[in-house]
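We begin with a single chain expressed as structure tokens, specifically the form predicted alone.
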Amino acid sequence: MRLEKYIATSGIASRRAVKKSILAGAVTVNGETVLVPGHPINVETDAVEFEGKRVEPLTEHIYLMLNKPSGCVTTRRDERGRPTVMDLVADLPDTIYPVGRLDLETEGLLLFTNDGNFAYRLLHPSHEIEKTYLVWVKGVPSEEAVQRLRQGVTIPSGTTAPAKVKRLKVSKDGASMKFEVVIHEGKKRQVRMMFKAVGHPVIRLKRIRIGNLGLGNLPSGQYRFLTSEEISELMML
């Protein structure tokens, strides 16, 4: 088995951040540091640390979505000592870890596993899995803006894929307005780079849903566990 395959299914990490740690020389093999992503190991005879711990084989899986709220970050620890979304999961294995990430001002959906493989075909690219945002503005962007959000704009990181892009509501008093996004890239701060790109930027920003997995009535701050259909449906992706 590749080396970054088995610990991402030992439940320390997604295959992408194992793929880091190797890099840095954070993993050794029978006490040997490996530096190259795809080693070769066997998993009955090898003794494969990773960063210091001892990798040992996962015997149950964890699904979960977070409802989470703003002013919390996406990491598992904070060197500025803010909030973080481990906090609010802190009843369970220390294993799981976030798929993907939320900005620290934006709300809504996320998911949280030990499952390397989940979270790889989740989080790459090829699969173009839709993320669906409500999405509150400053301003009332015209129809022109509107269609370049659609087509795609140019933002920091580059140009973003076309969008599908609902206006829903004016406020009362006209200075904003909401909107339905659905994306299918993770580009950095995305739908707030887009609508910064067209001149109206992002007062709030939540996400509702991951393919067909809608966050629902989850409070603010709670989480739940999947379903068995939830997670086949996800993995279908």
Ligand code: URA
Second form
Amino acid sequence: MRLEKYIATSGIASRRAVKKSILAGAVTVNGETVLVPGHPINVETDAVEFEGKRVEPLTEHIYLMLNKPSGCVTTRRDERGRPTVMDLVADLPDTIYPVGRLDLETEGLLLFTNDGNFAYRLLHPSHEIEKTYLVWVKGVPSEEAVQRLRQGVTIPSGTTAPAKVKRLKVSKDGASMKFEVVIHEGKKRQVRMMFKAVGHPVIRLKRIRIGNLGLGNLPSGQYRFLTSEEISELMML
Ligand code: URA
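With the form predicted alone in hand, show me what the form predicted in complex with the ligand looks like.
Now the full complex is given, and it begins with the chain already shown.
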């Protein structure tokens, strides 16, 4: 966020007065005088002082889930100009960002927040939060292949930890099969690489749950705010 906006939204002074003070050298960021009103501020980590007083921004924390469609990138901005997940939450404050990522082709549950603490807790590997996926794969894996997935397989980014793998059903034409998979790691393209390692490429992948939080029947491309119970449950994981 721009420095002048950051200070003004804290309610300490009007935007115009803030700009004047910045230009007059009365504002510091992390102890250094900054003379540029547009200076970028990290609202989570930067310490701003206005005329010697610490600025406490009125940051309202936002928590929401998006049902990400296939074909949009999980990034704040894409250099290649592809659609991003941010396009789907464009009506919300631009301080929010996705918590973790889903691949371009992966669908389903993606959280957004502007609460760095919440994002940190959810992403930290030591918390081992379970993520549940529906997985459609080519062919019908053997019992032996499913056992290997459960125990852990070697993929380009390492060996996967034991996973819960449940068979759901074989397609009518017998050409593909649907699974439910629960993992607690976040290796690169993990679910896709796991099934590839046992010879059954993923055709479609959808995340339906993070911890106890389910996607439910939220339509593709839509978002909804989390309830306070949902936020506290996730914070306790
Ligand atoms: N595993 C994958 O392969 N892709 C995702 O987007 C998430 C988990």
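Between two forms, the rigid core is the largest collection of C-alphas that superpose within 1.5 Å. Positions refer to the first chain, counted from 1. Owing to the predicted nature of the structure, the values given are computational and were not obtained by experimental measurement.
Undergrad: Comparing between the two forms on the rigid core: C-alpha of G216 shifted by 2 Å or more?
TA: No, shifts by less than 2 Å.
Undergrad: Does H39 shift between the two forms by 2 angstroms or more at the C-alpha, the core having been superposed?
TA: After core superposition, the displacement of the H39 C-alpha between the two forms reaches the 2 Å mark, so yes.
Undergrad: So that I can tell if A17 moves, could you say whether its C-alpha shifts by at least 2 Å between the two forms after the core superposition?
TA: Moves: yes, 2 Å or greater.
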